[in-house]
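Just one chain is shown here, as structure tokens, and it is the form predicted alone.
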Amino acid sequence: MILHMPGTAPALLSKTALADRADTLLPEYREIIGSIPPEAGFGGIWESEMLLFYAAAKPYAPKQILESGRARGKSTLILALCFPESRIVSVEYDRQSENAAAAEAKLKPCSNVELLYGDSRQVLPERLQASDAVLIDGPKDFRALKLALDLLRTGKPCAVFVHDFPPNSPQRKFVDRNWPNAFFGDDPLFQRFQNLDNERDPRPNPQRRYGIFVCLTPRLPSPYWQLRMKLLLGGRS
């Protein structure tokens, strides 16, 4: 998660603020996505991973999110139910795929949901707005860091999250390298709202994977054009 609220962003987007915020939102969050049937066995991002979106978001009322692969829908409906008045613009790349037609299916009743596809990669830098918040679930790795190093050189958006950043991953192990003050998902102070799943998860002795949102600096730690270079070597440095 990237945030970009230069004076109060890093009091809002600390790990110990966005973890009491999540403490008192929960209730709330809870009733909200207890309309969404569970639906457990597809990937994409649990309910614990997007309460922590909508802890950080929120303070910033945004009046439209971007949303960067959307599978089978669900995160994409949890933020149309938990944002109603903001604009959901979400983009997936494959429109043949079985998933697509499920989430066309499952958010055909949102009227705050605007469902695009392409790349995200050419479509979100051209719908990007002042105050946005923006989800990355797609593309992956280090595609999806250069993607929101571009978004958050604009200096437009409010908060950018990025999915898939597991442990010993390349793409984490860039992050701590070159982000000193980032912290993840699965931050111990996180791991309690993981009750959220076990309610959420009909499946018996259920192994569920965990893809991890990265939550870094709202300021660039080091210059675009060195953190740029880096990602465009591989990501070695």
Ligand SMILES: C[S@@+](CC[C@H](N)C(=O)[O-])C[C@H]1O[C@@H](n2cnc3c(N)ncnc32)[C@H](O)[C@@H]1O
Second form
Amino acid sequence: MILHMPGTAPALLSKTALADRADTLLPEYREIIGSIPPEAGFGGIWESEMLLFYAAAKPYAPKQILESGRARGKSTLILALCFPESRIVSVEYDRQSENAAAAEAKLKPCSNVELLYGDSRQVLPERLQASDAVLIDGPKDFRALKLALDLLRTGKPCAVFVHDFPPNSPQRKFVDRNWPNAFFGDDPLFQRFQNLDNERDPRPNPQRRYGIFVCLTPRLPSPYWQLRMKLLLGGRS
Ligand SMILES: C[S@@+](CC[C@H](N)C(=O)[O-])C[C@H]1O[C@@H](n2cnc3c(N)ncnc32)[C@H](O)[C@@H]1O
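Switch over from the form predicted alone to the form predicted in complex with the ligand, please.
Okay, now the whole complex, with that chain kicking things off.
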């Protein structure tokens, strides 16, 4: 079991530890994603961003990984291949989109993946187990933060990554003000890993947009009710 003091970032999840581990894991990660046909142009989380999730969760050897927001299943497939010993529970809201069928076809060979449809704000709290790693890429913004907060208050997750925290966004400002141990995927420490995306994106002059993760470490920085109240008030404080 990996222990850490309440209110402090566990050493394993500091941004420098994460960058060092990503360096070490890069060769094996590159090999794993090399078996996945590139699908640039359809959106989804970039490979360099998924490397950070891999490096964050791997030392915890999570039995289960919860994913919220699957779309075409690009991130789901990376999780399935990077964590073959983990159960990947992936929840998608939109069953009707053509993305749903594309993801089902893509993930059919992956016996460690469970594909669910529904609102993850309801499903994830029901499925959360001790030491799960969590990846949220829909819902977005404050809805995603509220979901992360509801999961973290249980003390169960080993790490929660939430996508789409660009600079100056209200959700990022909220984390900057209230979550001192959180860090973001656009930290200069992580920029070197974006070479991976050049390799995976065959388009000439791609207009690549990074959603940018926030990594929320296991312990809440202040009492749940305080953070919840601030979110209820629109995240302005
Ligand atoms: C950006 S896409 C996910 C891309 C995917 N993670 C990837 O990297 O390939 C966001 C997805 O989240 C889904 N979504 C939005 N709100 C949701 C919710 N409350 N529960 C589950 N899925 C949700 C949307 O339907 C959409 O398919």
